[in-house]
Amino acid sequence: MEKPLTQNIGADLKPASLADYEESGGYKAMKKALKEMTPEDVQKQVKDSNLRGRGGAGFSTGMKWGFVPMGENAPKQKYLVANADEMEPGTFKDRYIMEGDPHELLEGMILAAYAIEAPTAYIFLRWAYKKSEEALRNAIKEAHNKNYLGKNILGSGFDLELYVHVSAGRYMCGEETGLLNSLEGKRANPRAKPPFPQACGLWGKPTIVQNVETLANVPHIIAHGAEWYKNLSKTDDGGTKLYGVSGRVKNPGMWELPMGTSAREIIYEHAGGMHDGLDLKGFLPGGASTDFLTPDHLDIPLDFDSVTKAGSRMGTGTMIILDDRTCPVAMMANLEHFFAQESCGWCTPCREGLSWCAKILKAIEAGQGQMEDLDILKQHCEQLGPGNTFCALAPGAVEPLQSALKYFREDFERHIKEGKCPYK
């Protein structure tokens, strides 16, 4: 099975040097694009590949690029931003690429910037990713020395300056407009849409914000073609995917597998199955802001549309496991506390509603809840849902809670009836 994303990443996670990367075919796609392809050609190839964004939303990458104004009358200044502010609990896949193969991200960014004719790019990096920062800064220096970055790259007439921006580390910076505000030196509040960043983004100029894993796929698409990329997948979504598992399994970690691999294969073959004596109770398929699925969903393909049909979201593709000895109420209290802390406070439903949910859950976990609290929690999940808040933070935050109330309601009721946590 081909693993283009991780082919240069060893077990020691030592960053691949520019020489290592070139030895495996690195930067050939960039040279091919700059010499033989127009920006529109690159956009079309990526659109035809069915590459969907790996940050959670799953939007078509080629289509997103197509919204950027092009041609002689387009603004000369445009921006490309790699969203590397990976902060969601249970998600650690982008760090793996940045620390293990930083040139793969850089080549993907050069190609993406060329495709939208952007002369400036940023990597918006979480402050805690010190090893990633070191690897990226060294890679940028190496790329500059070979004129893969800078003025008139390889005599093509295309210029690109690329900067690492170390962020203060807020969950809101994962939302693209919150990230742009932060990059401009402002508080990381979301912006109203429209206008969308593709037309009016960083400092009012057309901007593409894209996840690290998404951009890392681009060199392989340009090097091998759209059909090759689509054939890596088991479903209609193109390519491979970095799937991860955390929780009480025998071999937690991350693996590059064909898009559409089932949760059963990932949990029981690659992650080694549950610890002895434990059973799977449920799992969050795409990080902490997705709805629970249960053992009945183990055989669905983990791609964007199949997971949506099952009642959850693909998200980042990094699963969090709930076993039958772990209290789901405590897990929810912990998650909602995190989301309440990370709310930017811009809109009232999110600022007040998430904090209220966290307080109720803490009381139920402590055996001090009332049966009416379950109705209040359900009401909050509805009122904080899509369309009722300024951005997607609150709707994502209540996804695990609404599904926990659906699948594990008996556990909530036992806490209230027994006046204590039955798992302790």
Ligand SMILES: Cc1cc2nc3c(=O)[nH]c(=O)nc-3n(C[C@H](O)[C@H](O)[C@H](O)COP(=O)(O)O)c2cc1C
Given for the second form:
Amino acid sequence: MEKPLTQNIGADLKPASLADYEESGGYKAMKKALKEMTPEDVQKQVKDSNLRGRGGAGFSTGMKWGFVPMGENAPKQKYLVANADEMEPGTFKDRYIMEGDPHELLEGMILAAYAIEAPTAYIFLRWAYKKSEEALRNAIKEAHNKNYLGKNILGSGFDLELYVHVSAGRYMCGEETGLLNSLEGKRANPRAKPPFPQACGLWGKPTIVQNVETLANVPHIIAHGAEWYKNLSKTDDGGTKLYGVSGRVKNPGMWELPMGTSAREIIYEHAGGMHDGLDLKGFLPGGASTDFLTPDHLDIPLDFDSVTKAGSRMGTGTMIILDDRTCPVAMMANLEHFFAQESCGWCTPCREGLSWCAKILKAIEAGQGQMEDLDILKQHCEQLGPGNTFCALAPGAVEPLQSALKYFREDFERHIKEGKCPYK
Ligand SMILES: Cc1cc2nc3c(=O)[nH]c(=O)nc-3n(C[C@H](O)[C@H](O)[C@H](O)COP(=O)(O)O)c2cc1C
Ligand code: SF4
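Here we have the form predicted alone; I need the corresponding form predicted together with the ligand.
After this comes the whole thing, all chains and molecules, with the earlier chain placed first.
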């Protein structure tokens, strides 16, 4: 099975040097694109490959690039930003690429910047990712020395400067318009859309914000073609995917597998199954801000459309496992406490509603809840759902809660009836 994204990443996560990267075919795609392809050709290949964004929403990458104004009348200054904020609880995939194969991200960024004719790019990096920062800064130096970055790259006439920006370390900074405000030195509140960043982004200029894993796929698409990329997948969404598992499984971790691999294969083969004596009760398929799925969903292919059809979201593809001896109410109290803390406070339903949910959940967990609390929680989930708040933080925050109320309602009821946590 081909693993283009992780082929250079060893178990020790030692960053592949430029020499290592080139030995495995690295930077060939960049040379090919700069010599033989127009920016529009690069955009078309990526669109044809069915690459969908790996940051959570799964929007078509080629289509997104297509919204950037191109040609003579387009602004000369445009930006590309790699979103390396990675603050979603349970998600640890982008770090793996940046620490293990930083040139893969760099080459993806050079190709993406070329495709949208952007002369400036940033990596917006989670502050805690010190190893990634070191690996990326070294890789940028190496790439500059070979004129893979800088002025007139390899005589092509294309210029690109690439900077690492260490973020403030808030979940909200990962939301693309909050990210842009933060990069401009402002508070990371989200911006109204439209206008979309593709037309009016960083400092009012056309900007593409793209997840690290998404960008790391681009060199492979350009090197081998859209058809090859599509065929890596088991379903219609192109490529491979970095799937991860955390929770009480025998072998938590991350694996590059064909897009559309089932949760059963990921949990029971790659993650080694549940710890002895534990059963699977549910799982959040794509990080903490997705709806629970249950053992009945183990055989659905994990791709964007199939997971949506099952009532959840693929999100980041890094799942969190709930076993039958872990209290789902405590898990929800913990998660909603996180989301309430990370609310930027811009809109009232999220600012007030999430902290109210966290408070109620804490009380239920401690055996001090009332049956009416369950209706209040359900109402909050509806009021904080899509379309009712300024950004997607609040709707994401209530996804695990609304599905926990649906699938594990008797756990909530037992806490209230027995006046204590039955798991302790
Ligand atoms: C609260 C919040 C946090 C987010 N955090 C991240 C993040 O850390 N990394 C990321 O790539 N996308 C994150 N996103 C999604 C981004 O807004 C954006 O959709 C994504 O970077 C686009 O890249 P893609 O098209 O490659 O998926 C977040 C969204 C929300 C609402
Ligand atoms: S939903 Fe929450 S995080 Fe998003 S803008 Fe409103 S208050 Fe801020």
